[in-house]
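Take a look at this single chain in structure tokens; it is the form predicted alone.
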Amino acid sequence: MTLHGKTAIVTGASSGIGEAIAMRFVDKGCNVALAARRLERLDKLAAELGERALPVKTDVTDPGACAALVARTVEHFGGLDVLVNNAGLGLYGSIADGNPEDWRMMFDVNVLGVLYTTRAAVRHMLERGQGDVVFVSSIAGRRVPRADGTVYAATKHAITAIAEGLRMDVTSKGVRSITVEPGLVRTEFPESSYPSAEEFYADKDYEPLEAEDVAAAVAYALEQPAHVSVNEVLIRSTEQTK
């Protein structure tokens, strides 16, 4: 498959890995509408990458919103073909000690928003008799990498549930399902339970991936033959050790 002429939504796009797959899909002629609730943001990348472009303000807690989002995508550019999942909340803290509230907004965000997401784009592309679902996942799908990611790891245990299970109902339909799994990405992410991103990352002994790295993934997954299906990608720091 090729990217060029195709249409995708991305969430998550104003900042970090998502707004990295969406400059990397229009170099390759792809269409996306960008998604993420920073408005201002969204317009500045839509600037930037030009006409291939749609910002589209979306809170994916809000299943309408997701619904909306998926209806102006296919408005605007006539169809949809990728849906990336891509945004995503990590915040951090014990079970004895953890806010509940914190727990809550981290299953909204990354395991309802994303099948909000899902559901809306998938029943479009089921339509078709094609598509792609990319879900952008974390290494702590696979395991929990320290005790105060607990809650974390588990909304990204779901996701791994989420793709398996949507794979085995749409393979037959003509609709792939795509986990990309990133160990340590340098975005902003760690800001939300760090005084500074650049603090995080000074207080690591190797080089994290850049998220381009993160974007080049699932581009090579996308890119496969229709009839093949790279359903699972572990990306990693060649230094990071686990």
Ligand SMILES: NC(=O)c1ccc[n+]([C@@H]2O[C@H](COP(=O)([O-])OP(=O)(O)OC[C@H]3O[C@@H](n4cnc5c(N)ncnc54)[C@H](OP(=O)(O)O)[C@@H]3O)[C@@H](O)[C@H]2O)c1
The other form holds:
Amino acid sequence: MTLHGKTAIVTGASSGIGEAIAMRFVDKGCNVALAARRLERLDKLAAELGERALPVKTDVTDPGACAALVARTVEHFGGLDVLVNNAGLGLYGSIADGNPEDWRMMFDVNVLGVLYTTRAAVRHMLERGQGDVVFVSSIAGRRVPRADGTVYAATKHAITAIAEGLRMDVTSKGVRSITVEPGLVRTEFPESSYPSAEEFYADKDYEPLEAEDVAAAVAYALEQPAHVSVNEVLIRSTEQTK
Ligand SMILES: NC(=O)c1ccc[n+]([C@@H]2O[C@H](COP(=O)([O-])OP(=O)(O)OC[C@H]3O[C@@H](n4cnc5c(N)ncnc54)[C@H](OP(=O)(O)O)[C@@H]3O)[C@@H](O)[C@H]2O)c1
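Next, report the structure of the form predicted in complex with the ligand; the form predicted alone has already been given.
Up next: the whole complex, starting with the chain shown before.
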């Protein structure tokens, strides 16, 4: 399948992996609705990408906003072929000392936000009998990498269940479910829990992946022929041992 001439929504397109995916898609001739809360970032990226990019300010914790995102994309580009559920955050802390508000926020964005957006997008895809739903999960969707990341890992384990349940429901109706599970990637992601992303990465004894590496994995899965479903891709820096 080629991405040329297709239309995608990328959530969390204002930075990191989402931004890299949006750039790669546009580079391949795909229209992209850029979704996130920081509209000024989306506007700047859209200005760089040109008319194939549509910035849509969206908070994925609002089901109405997710439905409006899909409707606006279909109205503007005339359809929707690919949804990339990428928006997410990690707030670290043990269960004993963790903040329940942090847990609520992670489940709101990483799980419910994905469900709201997927629901709206899949309804459209099922009507047309084709589409792809990509979940940017994590290695933490397969195992718990660190004790203070237990709740984050729980949200990503939920994505593993959602992606597989969706696959069973829609695969025979022309819609593919693709989960991409990165190890450590250099983005702004650590800034929710650490004073600076630079310090966080400098402390590691290996080089992480770059956001473009994950974007390439997403494109690889999507570009398989329609009869091939790459349902799960685990991608790590070669230097990452755990
Ligand atoms: N970096 C890593 O090491 C790593 C590893 C494995 C998996 N991941 C996953 O990769 C995905 C992208 O993360 P990243 O590393 O690229 O981090 P990032 O640079 O911090 O990007 C996170 C994105 O999520 C968006 N977002 C957060 N809350 C949102 C909300 N309520 N509504 C809409 N958008 C929201 C942010 O946009 P706004 O703030 O503008 O809304 C931002 O664009 C996440 O799902 C993360 O769990 C990251």
